[in-house]
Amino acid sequence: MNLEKVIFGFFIVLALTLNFGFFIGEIDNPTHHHVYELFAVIVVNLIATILKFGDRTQIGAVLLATSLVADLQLIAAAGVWTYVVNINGMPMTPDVMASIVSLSGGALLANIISVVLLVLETIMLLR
């Protein structure tokens, strides 16, 4: 068993599951989406992105691209949250929360693609 591949797969799947945990719930209800969960999703996604830099294959390039997309959308979601609540000083509204959750939904889709590609690559290696 290759420990590097285990850690790589762990962070990719953890990024997906944390993102799903943040995304699930009523889209416009701020009590269903916690800021610390979004922070954890961003940190784990960034770690997964860093781990993808070492892969020099074509699938590795696509994995890196999906991870960068997820990072961009999650950082944008955190930026919206930070701007509205901390810079503008406004309370979290359902409209703003819907925008944040929508951005995390795009990141969730990118993470799903990453996990599917990881599984396909594993299946191809077994043949």
Given for the second form:
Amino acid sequence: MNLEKVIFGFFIVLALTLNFGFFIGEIDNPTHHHVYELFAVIVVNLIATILKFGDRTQIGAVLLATSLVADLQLIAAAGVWTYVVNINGMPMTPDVMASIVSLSGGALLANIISVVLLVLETIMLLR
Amino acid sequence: MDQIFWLILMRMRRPLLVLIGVYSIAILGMVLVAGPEENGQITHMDFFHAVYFVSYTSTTIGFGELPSAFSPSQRMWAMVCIYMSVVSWIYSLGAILALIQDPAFRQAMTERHFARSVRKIKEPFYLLCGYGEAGRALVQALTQYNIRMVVIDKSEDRINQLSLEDQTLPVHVPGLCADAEVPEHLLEAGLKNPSCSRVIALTDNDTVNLKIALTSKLLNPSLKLIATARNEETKLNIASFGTEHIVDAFEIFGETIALSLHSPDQYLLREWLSGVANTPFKKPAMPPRGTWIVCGFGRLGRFLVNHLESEGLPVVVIEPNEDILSGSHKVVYGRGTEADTLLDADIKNAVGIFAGTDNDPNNLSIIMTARQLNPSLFIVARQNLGANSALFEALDADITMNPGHVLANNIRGLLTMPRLSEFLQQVSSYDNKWACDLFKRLEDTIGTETIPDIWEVKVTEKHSPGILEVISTDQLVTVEHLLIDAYNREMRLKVYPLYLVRAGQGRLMPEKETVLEIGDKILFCGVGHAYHRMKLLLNDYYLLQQVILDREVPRSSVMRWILGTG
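Can I have the other form now, the form predicted together with the partner chain, not the form predicted alone?
Time for the whole complex; same chain goes first.
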């Protein structure tokens, strides 16, 4: 067992699970999507991205790309939230919530691809 | 690009992880910690302001307690944030600085910069390996012709010297400090670049030259190659896989001395033609016939002794190392720097001395001593280091031989005037009398005070459209026509035709009546503005017509119609 592999797999899977946790629920209901969860997803995703740095293989490059996509989507979601609530000072409305959650849904897709690739790589190693 | 990008990513992994970890803890803490009470309710900082606060605190900007005054527990946490994040920033900055200073990173950066400036070269360029005495002289000479070059040398000092000298050169010469034995470095220097037209291997090491020659022949077989080699075996080895030119300074110098002894006028002709164009010509000193003293029986000494002996001249060798002596000449053991040894070698009755050791102070000392003993000696001195130029100039020997310059001159001739080398090759099959007559004729027609321009006229559509157009109207163009001054038809240009190549056959001294044919190549030598004047004729149909018909020819069709010359 390789500790590095454990940490690597842990963060990638955690990114997916947290992302899923934030995403699930009624898409336009603010009470179903908590801001702490979004914060955690962003932090874990960034850590996962950096863990993927420096892998020069083809699969490493694709893994890094999926992470970058997820980061972009999540930061966009956080940006929308900040803009509406903190800068414009408006209360959270269902349509804003819907756009935030759908952005995080895109990130979820990227994270799924990331995990699928990770599993594929592991299977390839086994054969 | 790749290598550097990955290197940065690898090295920045840990510092970035630390930063993200610390930031997220600080931000989360800031949001969770109880804020000041408002209307009896405990408020919490929102994420946006937490990010804002941590950003300005961790970078030590410190705007204060925003958006409103903090509660004691928030202040508590802010303190934790400050220590945690400032330390992590210092660590990350340190890692970035260490990366920038890292020798591997810097080497990767310079290689990348070098490879990029090589890729940017669009005109044909030469790849030069080795920036020693010869390489330096060659760069100085070839850049005067606006020839682009790229240099690789193993020594950092030499590359630094190049980048200093680069400021004063007419064209930019990129240099890389790297081992030319490694194929990757040659590739970075443009070995496979379509603009790279030649590889010149001039390193101090035969094995390295061999490796460079091999690499370039394997990776880019169409590339022409010039290599220097000292060892006979290496020469044969390099020649075996089709290297175009193998040059050896000592061999060239030995041959030159031999030539000057057995046919002085051939030597004179060669020196005059192959010097640096448009500089004054100083007649070279001619070595006398008689007993010669050769100090130092190394590789150069041996070449010279062989050539002197084949000219039938008696030779005395002075050499301290008994092991390397061979042959039938008279030998005196010693350095030659002391009067005794020189007297033993019968210096009073010698006509010439060659100080040819690989040590400059010894050579200087030999000559100073020899001069005192016999002031009428003909002196040939070997100069090993360019830095000693001032000393050798003060010494004022009859011939100063600098191996680097001999090599550079030879290669310059090969590269800038390949046709001239061919011409001189043909000339060398004639006797001295023939060369003497030719030199006389040149002296009478164009004068030999300055070294002439040498150029080749190619009768092709691309190079001489004017001539082709005249030929297409069934008029005859002779060599003589090209010698007329287009601006003043009474005058003749100071030009002499040396060599004509027609259908692969070379002809020395073509007659003036020779009619030009398409595909001819003619080598001319001329002084002053002659080259530029002739160039006008080659390109301009009307000027050439005027010269052939010996009258003004109208350029416009209206004038032609009026004059009825249609």
